[in-house]
Structure formats: C-alpha cells, structure tokens
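Taking the form predicted alone, here's one chain by itself in structure tokens.
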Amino acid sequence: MLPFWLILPTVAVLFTIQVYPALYTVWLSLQTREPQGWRFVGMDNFRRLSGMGVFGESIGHTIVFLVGYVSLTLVIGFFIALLLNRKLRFSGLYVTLLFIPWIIADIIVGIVFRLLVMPDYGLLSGILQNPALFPPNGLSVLTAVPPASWVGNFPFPPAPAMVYLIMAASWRALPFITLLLLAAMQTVPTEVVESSRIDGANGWQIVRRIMIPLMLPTLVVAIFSLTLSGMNGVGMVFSLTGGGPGSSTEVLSYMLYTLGWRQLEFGRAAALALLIAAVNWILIFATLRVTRVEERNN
C-alpha cells in the first residue's frame, strides 16, 4: 500500500481541480436553473445553443481568428528563427528580448494594445485618424463597422478590430513559436545544407526542400499548439475588444464567458464548454497521431 499512499496527495489534487469540475460540467450541461432549483432537461441546452444566431457567428469568428492567428504567427516566427539561426552577434540578447511578450498575461497585452489605438490619446491614433491615409474620415479600429461579407454570412473580410486582435495575439505568442522553430532549425545537419549549396541550391530551395521537410514534426506541433491556445484564450478578447464592435470579435471562448458570467446561463455555458472540450480533444489526438506517423516515417 505504500505506493498508493505516496501518490494519494497528487491524485486528490488532480481529482479536485480536473476530474470533479469535468464531471460537474457534464451534469450541469443537462440541467437548467429554475426558482425552485435545478431541473433535468437532457440535451435541451445543446439544442438551444445551436439555435442561437450568435453561436453560428461565433464559429465563423473563431475560424477567421484561428486561421489569421496561426498563419501570421507561424510565418513571422519562421523568418525570425531563420535570422537567429545565422549566428548573429548578440543573438543571445535578441532571444532574451524576444521572450518578453511570452511572460506577459493575455489581459495585460490586451490593455496595452487597446491603449495604443484609443482615439485622441492613443500612440497610433494620429496615424489611424489621418483621412489621407484612411479615407474618408480616418480609422477607429475598435469601433469600425465590419465590411460587407464576401461569402454569405461568413465574417470575411474581418472587421478591423478582428485584424487588430489577431496581430495582438500573434505578438504575444511569437516568442514561444520562434524559439520552438529555432530549436528545430538547429537540429538540421549542417552537412546536408552545405552539400546542397555546393550542388547549386539557393537559400529558398534549401528552406523549401531541406529545412521544412526535416522540421515538419515541429511545425505540426506548433500549428496545433497555436490552434489550441487560440481556441481557448479569452483574456485578450475581454480586455482588447470586449467582443465588439457589436459581435464582430466574439469568438467561442468569449461567448462561453458571456453565457456563464454575464447572462448566468450555466446550463448552456456548460454545453458550450463540452463542445469546445471535444474540439480540444480532437486536436490533441490529431497532434499525437501526426507526430507518431512522422516519427515512424523518419
């Protein structure tokens, strides 16, 4: 019994902070709150959730946000990693400075980026409100009306606030992804790179034909990691845009916060939490599956 008693404190903590809340969320998703107490409603919360117009809008906003956030972070992170991989002077200092955004909380980053574009006193307000650059009356990032949709009701092109939210979220996630890709680049054998140069390959061919294939498992992990963080993050939306203007930046995670803590619709909020959890599990299993396939191929 000694091993059992040794792991019991850890098991108790995990049950308290993970297992019990998960089971309680499942129970809550099947209930509704009435004056006389909780009442079992089965799958009614899921049906009511799918019937909400804002639910479909939030799915579209989430897709736009994830595609923009993952693409922008991955592309910029890859090129910064390429620069740092060239053994520049003071590269250690650059890596240290690059890591600063990663240690700042989401909600603080959102507040800082919001202050940058506030009318009249924001650091960028003079540029954004210049009619010559943004005709006819300048651009108010946080209140500008979304442009007309190109594809039915799908929110594309996104509102300026969504574009700004993607930029802020990408800035915050950039250090981790850059260091992850830099570590993968440094495992690429220098002999292979030098041999390709002798054979006449240019820089782009080396990156496309050698580095990216050898870094593919790390790239897959980076994509899924960004997708998971973007899917579940709510602090930056809360502090930067508040889901607005209107509902143009209301992603699923912020809708969950709104249902649970503003409207006190705990049953529907629990149902939405389970749907988001299901997507998270699918992404996690897909990551494990892809990485195992790549390991076997290598």
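Residue numbers count along the first chain shown, from 1. Just so you know, these numbers come straight off a predicted model, no measurement behind them. Between two forms, the rigid core is defined as the largest C-alpha subset superposing within 1.5 Å. Compared with the form predicted together with its partner chain:
Relative to the superposed core, L274 undergoes a Cα shift smaller than 2 Å between the two forms.
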Second form
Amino acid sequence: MLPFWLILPTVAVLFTIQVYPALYTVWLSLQTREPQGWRFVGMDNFRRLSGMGVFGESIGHTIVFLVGYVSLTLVIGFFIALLLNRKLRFSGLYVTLLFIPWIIADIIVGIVFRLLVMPDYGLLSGILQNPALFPPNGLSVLTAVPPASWVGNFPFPPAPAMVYLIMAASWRALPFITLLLLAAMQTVPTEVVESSRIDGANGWQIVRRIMIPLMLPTLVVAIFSLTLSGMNGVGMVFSLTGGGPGSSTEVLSYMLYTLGWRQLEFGRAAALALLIAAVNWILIFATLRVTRVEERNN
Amino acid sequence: MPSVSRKRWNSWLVNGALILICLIALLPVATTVLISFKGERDIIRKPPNFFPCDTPTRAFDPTACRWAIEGYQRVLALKPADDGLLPFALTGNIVRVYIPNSLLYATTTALLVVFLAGMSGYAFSRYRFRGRNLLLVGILAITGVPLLTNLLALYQMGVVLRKAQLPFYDDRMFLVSVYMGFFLPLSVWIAKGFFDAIPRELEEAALIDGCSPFGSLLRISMPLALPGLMAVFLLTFVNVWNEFIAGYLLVAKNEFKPAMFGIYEFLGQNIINLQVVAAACILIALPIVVIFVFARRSFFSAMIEGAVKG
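Could you output the structure for the form predicted together with its partner chain, given that the previous block was the form predicted alone?
Below: every chain and molecule of the assembly, starting with the one above.
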C-alpha cells in the first residue's frame, strides 16, 4: 500500500490543477456568459472566433513569429554548440556565462530589450533613429508601422517590432537549445567524423552528411520544444511590445489574454485556448514519439 | 610542424569566437546595469549617449562620469523610521510587497514540490505496481503542458473559491497550488531519475536491520537523494520566481501579487525614468542569477535528468 500513499498527493494535485481545468475549458468553450449564468451554445464560440478578423491576423503573426524564432534559435544554437563541441579549457565558464539569459524571467528580458529601443531615449535609438543610417526617417522599432504585405493579408515582411520580438525571444531560448544540441553532438562518434575528414570531407559536408542525420531526433525535439514555448510564451509580448504597434505583434497567446481578460469573452477565449491546447498536444505527442523511437534505436 | 601551429591557431580562433559570443550574449544585461546607474539628466538626453562620461570638450572622460544611484533609491524608497530594527524602512512597493510575495510563493511551492516529488519519485523508482507505467506516461505527457491554456479555467475556479469564503483561504493558497500543479510533473521525473541512481541494496540492508519501509525512505534514501532534491528545489524556486502570467491574472488583490507583476506595473508608471525601471529589473533578477552561478551544477544535473525523459 505504501506506493499508493506516496503517489496519491501528486496525482491529486495534478488532477485538480491540470486535468480538471483542461476538461473545464472544454465545457467553457461550449457556453456563453449571460447575466443569469452560463448558457449552452454548442459550437457557436468556435464559429464566432473564426469569424473574427483579429483571429486570422493573430494566426499570421504567430506563424511569422514561430518560423523566425525557431529557425533563428536553431541555427545560432547549432553554431555555438559546434564551437563548444571540443576540448576547451574554459568551456565550463562559457556555458555558465551563456546560460545567464535563460535564467532571467521572460518579462524582464522583454523590459531589458525595450529599454534599448525606447523611442528617443533608448540606448540604441540614437543609432536606429538616425535617418542617415536608416533612410528615410530612421527606424523607431516600437512604433514603426508594418510594411505593406507581399502576400495578401499575411503579415510578411513583418513589422520591425516583430523582428525585434523574435530576436529577444531567441536570445532567451538560445542557452537551452545550445545545451540540448551540444549534448546530442557529443554522442556523434568522433571516429566517424575523423575518418570522413581523412576521406576528404570538408567541415560543411561533415555537418550536413554526418552530424545532422545523426542528430536528427534531437533536432526534431528542439524544433517541437521551441514551437511549444513560442506558441505559449506571452510574458515577453506583454513587456516588450504589448501587442503593438497597432496589432502587429499580437500573437495567439496574447489574443487569448485580450479576449479573456480585457473583453471578458470567456466562451470564445476558451475556444481559442482549446485550439492552442490542441496544437500543444500534437507537439507533445510528436515529441514523445520521437524520443521513444530514439530509445528503441539505442 | 605546420599542423600543430595550425591547431593552436584554430583553438585561439574558437576561443576568441566564444568570448565574443559570451560578450554579445551578456550585452543586454550589461546595458541594463549601465542604465540603472545613470542619473535622470543623462537618461533624458537626446540623442542618448552610452556612458554618462562626456564633458563639453571631450566625448569620453572617465574622471567626469556622472554615475548615480537614484534609480535604486527610487525603487527602494528609503525612509527614516524610528520603530523597528533598522534606522530606515524600505517603502518602495517592489521591495516592501512584491519581492516578499515572490519569496513566499517560490519557497512554499518549491518545498511542497520537493516533498511530493520526492515521495512519488521514490515510489515510481522502487515499486512495481499496477498502473505504474500508465501514470508515468501520463505525468510525462503533462510535463510539457504550458500554463497558458488552463489559465481561463483556473481563473474561473479562483473566482468560485473566492466567493465560497472558506476559512483561512485566500488567493495566495490557490496560486501556490497552481504553481505546484505545473512544476510538479517535471520534478517527479527528475526525482525518479535521482532515486534510480541510488543502489537498492542500501535500503534492503536497512530493512533487514529492522527499519520500516517508510523509515528507510526517510533515513537512507532521502539523505542520499538530497543533491537531487536540492536541484528540484532550486529549479522550482527559479521557475516560480520568474513566472508572470498566472501571478498577474489569478490573484485579485495587488498586495498579494508577485515581483514579476510588480516590475510590469512599474514599467507602466515610469515611462521616461528608464534608470528606475532598469534598477528594478536588476534588483529582481540579481538574486536568481547569483543562485544560478553558485548552484549551476545542480541546475545542469536537473536539466539533463529532465531533458533525457522529457
């Protein structure tokens, strides 16, 4: 009986805080709030949500954000991991220093990056707002309107604020991804790398033909985990851009907040939460599958 | 020996590149420290200058730097006080209300998580029982679930609980439970990993010597697992300290809100006074950075333990 009692508190907490609210969200998404209480409206919330113009816009912003965030973090993280993947006297020091951004809260990272480009007073705005460097009027990152879209309503090219948001988010996510990739890189047998070098492969060929294929499961896990954190991270949007200028950095996670807590549209917000949760679950199960396949191969 | 010198040259190049990357990585932190030590006069300059060290004749004069601590003074809002242990009192909301709140939430949650994760991690590591695999996979699956999508339901639950007017209940308990629910799954996996590494024979010897199963858990395994449980504590502490959105939305009264809300509120109040905002950022983030630098091994071992599984 002992294991039962040891596990019971954990299961009770997880059920109350994770399972029950998830089911409750499903129920909420089928209701609407009225003065007398909740009323069942079926799929109405989903229909009205998809009818909202902001919803489509937010999906566009989220896709742009995710593509930029995931690819930027992955490429730079891979590069830093390559540099760290050798015997270095100070690698412990490098890893410690590189890890500091990861330990700083996302809301503070947002503020730190915001202070740099505050209109007129930010340290970098002296350079960015110089018309000679950024014609014709200089670049005010937090207030510049997004450029005209190239593809219908899709927000591409993104607003400067979105590019900056991606940079800030990547800056914070880099340490973890670097360490993840470094750990996978160290499992690539050195004999394979050495022998291919003797056979005349150059650095890029080794990365492309040997490292990337051997690290594929970890790369996939890294992509999924970045997508998951990018999809659900909202603190940085709060403190860095507040969704603006206009709605150019309003991603789905921030829209959930405005819909639920500003407009108090609980039913529709629950529908949106369910859609985000569905994406989350797909990512989580895909990750579980990949790691399990990897375990079986080992 | 051209290959040796080439190798050495390569190693210099790699080290140089890594030093450069570290500097770039820490640049935003450095600029925040820099801003926090500027005076108001240098903050509102247009165009802004990096160092408050220029004189009418020279662009940079290290002897003429106008470093100031008014940013910190305004965050702390020191006032003389006759009662109490210290001759002064900290009256700034961030240090008087929000940081103590965060300290309370982070410590309480981390202690409870260590306790629960220790118990269930031990059970999962040592016992084979019906439903074990199902539970483990279930916990693994919700390890990745982000807080965001459950917030709406949790908010409604909070409203109902608040209306019920339970004795001794306030939003702080609810928030700690929510944090527990979200940081427990990973901690269970980490704790299980650490228990897996402790040889069973030690416990068996204690059982043969007449120790009860619970006693052997308490006297033999727990002390051996202490480094692992410490890692769980630190990771949970940092996670709670850094969490913003739940602390912001699930707590009704401002006096119960955590430091991350405090800094967000502060940002809205100090639109021009960047030095005050920067000082508040440093004050809130510094304890965490210090903990991390001193206990980094603990963090890395917990992360490796967690990353292997999830």
